[in-house]
Amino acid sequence: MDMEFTEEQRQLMNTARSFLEKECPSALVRELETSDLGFSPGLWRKMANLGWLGLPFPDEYGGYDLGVIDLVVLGKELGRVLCPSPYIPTVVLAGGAIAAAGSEEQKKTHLPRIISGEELIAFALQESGGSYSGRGIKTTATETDGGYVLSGTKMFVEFAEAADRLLVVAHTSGDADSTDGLTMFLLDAKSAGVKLTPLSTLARDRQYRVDLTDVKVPGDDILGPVDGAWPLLEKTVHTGVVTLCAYMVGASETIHHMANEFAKERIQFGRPIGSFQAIQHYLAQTITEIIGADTLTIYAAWALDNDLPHRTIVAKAKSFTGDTFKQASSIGAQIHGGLGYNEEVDTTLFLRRGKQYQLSMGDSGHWEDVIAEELLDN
């Protein structure tokens, strides 16, 4: 495995950042916890504009058919403003889906659209047991005549109102206790029987409870073979567990960077606080465990990328980049000392989404019991 970046990915990278401080500001990132989409759709066009919205996809819709790395570059400078955007339950779970399940027909349709920023699709997979895989679905579909009738309710999907589509993933036999019997299903946003209710996160992002009463999804609408979504689903999820760790790894480097220029700063008793033993050693502690995860998430995008066995790095790679995340903020607040917990001073908006993002996707406990589960069966 080869860690350095090629360099049509430095380009992206220095592209990325280049353009992200200037267009994605931290007084955006406020602006947008208030607003009713939260996210900028100018911000959004001009990533569309970028080519962004395209790498992962094939060219012959419009992409440039890059990897997984590639999105790791590209979210890990997303992550240093804190960028909100639908970049991953769009463009990496329900674009990444579409490629690999949909039908010629619906990959002309929606791929394009999504590369070309016109089209959003929120992914609704987790419920209420907090499991971020195949397994404790509860959401049903029952086949009708010419499709199907959902029912059931999908916990913290990113950006729904603001969604053209919904992906849903639901049982159309088995239980749901097994990845067995799963179906994809890209349903109209605004369908009879949907319903919406905003939820209260500690980062203020847009996520939502989705009600499914008796909705009604013509066979059209079906992404993929019915009963067999997981094993084609599966790998798309976890590219999108690898780009939010890549984000969290570049939301990490900014708020270490921060506290490590306000020791530098911030005289106290005769001196800058940094000449003391314990920031110093709080820093030199931070900073490792943020280049153990950047690492993980390179590793894991690299496995992916190359089809290698993934299950068990993604999960090592998601635990520890989230505690890392959610380290990294407590201490960058820490070190600014009261305030640190200012809600006007930058560092809050790392604290507040340190620990959420540690949550998001699958805690850590349930990322624990993946590598626990691997390790008992070898």
The other form holds:
Amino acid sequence: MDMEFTEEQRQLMNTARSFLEKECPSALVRELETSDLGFSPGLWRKMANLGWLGLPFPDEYGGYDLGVIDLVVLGKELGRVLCPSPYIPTVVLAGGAIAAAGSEEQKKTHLPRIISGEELIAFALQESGGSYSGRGIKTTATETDGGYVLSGTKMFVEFAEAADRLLVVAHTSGDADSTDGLTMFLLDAKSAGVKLTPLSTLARDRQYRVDLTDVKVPGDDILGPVDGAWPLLEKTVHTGVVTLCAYMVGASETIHHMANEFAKERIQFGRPIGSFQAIQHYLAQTITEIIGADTLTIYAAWALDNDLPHRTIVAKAKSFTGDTFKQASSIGAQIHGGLGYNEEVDTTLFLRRGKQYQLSMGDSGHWEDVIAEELLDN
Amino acid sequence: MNFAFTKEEEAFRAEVREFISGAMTDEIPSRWLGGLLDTPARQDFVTKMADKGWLSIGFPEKYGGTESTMPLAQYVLNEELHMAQAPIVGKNLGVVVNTLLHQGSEELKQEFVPRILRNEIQWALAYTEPDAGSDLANMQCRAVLDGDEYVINGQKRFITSAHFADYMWTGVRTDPDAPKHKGISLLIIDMDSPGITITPIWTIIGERTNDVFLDNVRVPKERLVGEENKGWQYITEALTYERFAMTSIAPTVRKFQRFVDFVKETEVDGKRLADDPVVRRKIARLSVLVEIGRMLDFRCVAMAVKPDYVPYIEAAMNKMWGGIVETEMSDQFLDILGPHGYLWKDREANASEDALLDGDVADDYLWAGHQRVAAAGVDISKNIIARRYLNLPSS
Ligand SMILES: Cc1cc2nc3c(=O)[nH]c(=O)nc-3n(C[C@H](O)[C@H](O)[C@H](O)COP(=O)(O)OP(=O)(O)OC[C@H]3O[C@@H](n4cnc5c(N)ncnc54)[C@H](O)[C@@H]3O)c2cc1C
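So that was the form predicted on its own. Now I'd like the form predicted together with its partner chain, please.
Full assembly next; the chain just shown is listed first.
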């Protein structure tokens, strides 16, 4: 047993930390909340130049061949400053799916362009009335001559408007309550019949409802086997979830640190509020939960990297880390008193994201159901 | 980053399991967390392990130890013992041997360590007093040097194992005028000494702990551990070993797994408990809390094997979480059992036939609260984390 990061991983962490502190201050995070794109193309290019967009990809396509643990190292740093970016949908999910399931041709076309930051791909999996999984997908793809026709509605699609392509998961056979018969399509985001409706979210990030009305997709845009997407996609989805967990751990550490420092400085009743036991106990319990969430996230990444059974462990990581970030952000605001709920104070950035991320990419209830299946149904 | 045990450690685990399944009898498992070495059967079980050299792994050869290439051997051993509800070897090794090796005189090391590693002697840890619980540094039990001997007067409370121990590892006040942390020393008291009276205190689950009265008990001054008036430092260090060596997530994991098997095979109103959506969510939620316990345990272990590092903060986090999970889990389990949950096995009685899971869950519920209180429980651990780790000002 060895709980240390490698020298390279520590280096990635340090570089990312100093870069992001400088390039992604909270003023930028606020500005992007109301910008059209919701992320900074300039910052994205710089992230590409640092090689971050190529972390998980094979070196023959220009990547670095690194593991999920490395994604966790970077994800934590992105989360620490609440960096808004298409990293998870484009690099981890779409890029991961292409690397796992794409043809040689598709890998050669897309991976280098993802790595250089030239191509953005949005990830369209979840639907209304469905959980974050291969279940509950009602979108269908019907074969026609030379291609497929897609119809259905995807929800919570991040950065869809900025995206060049959409990765859409649809049923080519089978029905909505099964993960059989799913197929991935990597379609042009500007295809006729694709309609984007922006969604207003708690985190003020760019998410869309994507209505697909008889969208014609050429056969070349199929990604991976027809009817066989889910077994290939599940691990990619889990990798995305674990990266979000890392992001939430980083964010939790920041809000906890803010509250801890505030508690040392804020004087009431003639002494720092951090000397009151009620405050101390909130902070002590929360930091323990953050450390637990951190360790579990790393454990999940390690399981993914080593091809160990990971379904339950990822489920546990998302459910606990989501709850932890929500709790850390809520306690963090509370410790700031009235200021904590003041729009101009950064606690509010965390408070809004804390609850949203707990519910995104599978809420705790969803992942608890996954755990229950694994524990009780076999 | 690597969460796996080495092949050697896994092979050792398999060997321990095999030993346990061979040596286990009905008399050995204990309701008490970790189990006491209070009966011949239990002592015999541990002596068999000592004969295999398992108590001496990783300790210096000079004192009867055996070099080991497995840093986690002790952890693996304790984990398996916990899973089997067998007596663990935490107190004697984790507290007494570790502290003696770090702080004790050469004579004390030679006199005691080899005998402990052979399981020839049993120990009680005596810190708590009626007016010194969480505020342990307030201990008043007095030791006065008279020639070559200390003379001890006072009372110790909640002294587990005192009624069968050979020695008592005792915190005493040697300087009443110094600030309270600076006047405490650590003495080894022979339980056969004249002037010791032991009376039982029975816990709610029928396990025994004790009040110990000391009336002019004389102890040779060579039995002082380390330096006079530095006892507080040794005790806090040893408390960390205790939090770490004697508490483990393994018993919680065992109870959890047992309950999972139970809900899979039990029907209520013609429906499997495991198919009830509320039960499913509860079980899933608890599995997450238990998993976090395992993660904090791993962290503690990974830190503890570093040379000269005492995992003070990690142990406090572990202890805090253990208390939270045990109370939450046993309460939820009883809720799932419904009225069958209160069918108990009282101290003298066996569990009634209709009790589920031998009435153990009721015991666990009653006992879980103790985890929140004893040896730096939930609140005291939070104080430690707040002050020492988060650097918050003292109240
Ligand atoms: C079964 C059993 C076995 C034991 N075995 C041993 C043993 O072998 N050797 C030994 O030395 N001791 C032993 N103990 C003693 C145990 O360590 C003490 O019970 C523990 O230290 C708490 O002390 P107390 O019971 O006096 O509670 P108190 O210190 O009086 O505490 C009462 C309550 O107040 C809370 N509290 C106290 N101070 C604070 C604070 N500053 N901030 C917040 N909350 C606070 C406590 O958490 C607790 O909830 C044992 C106890 C039990 C129950």
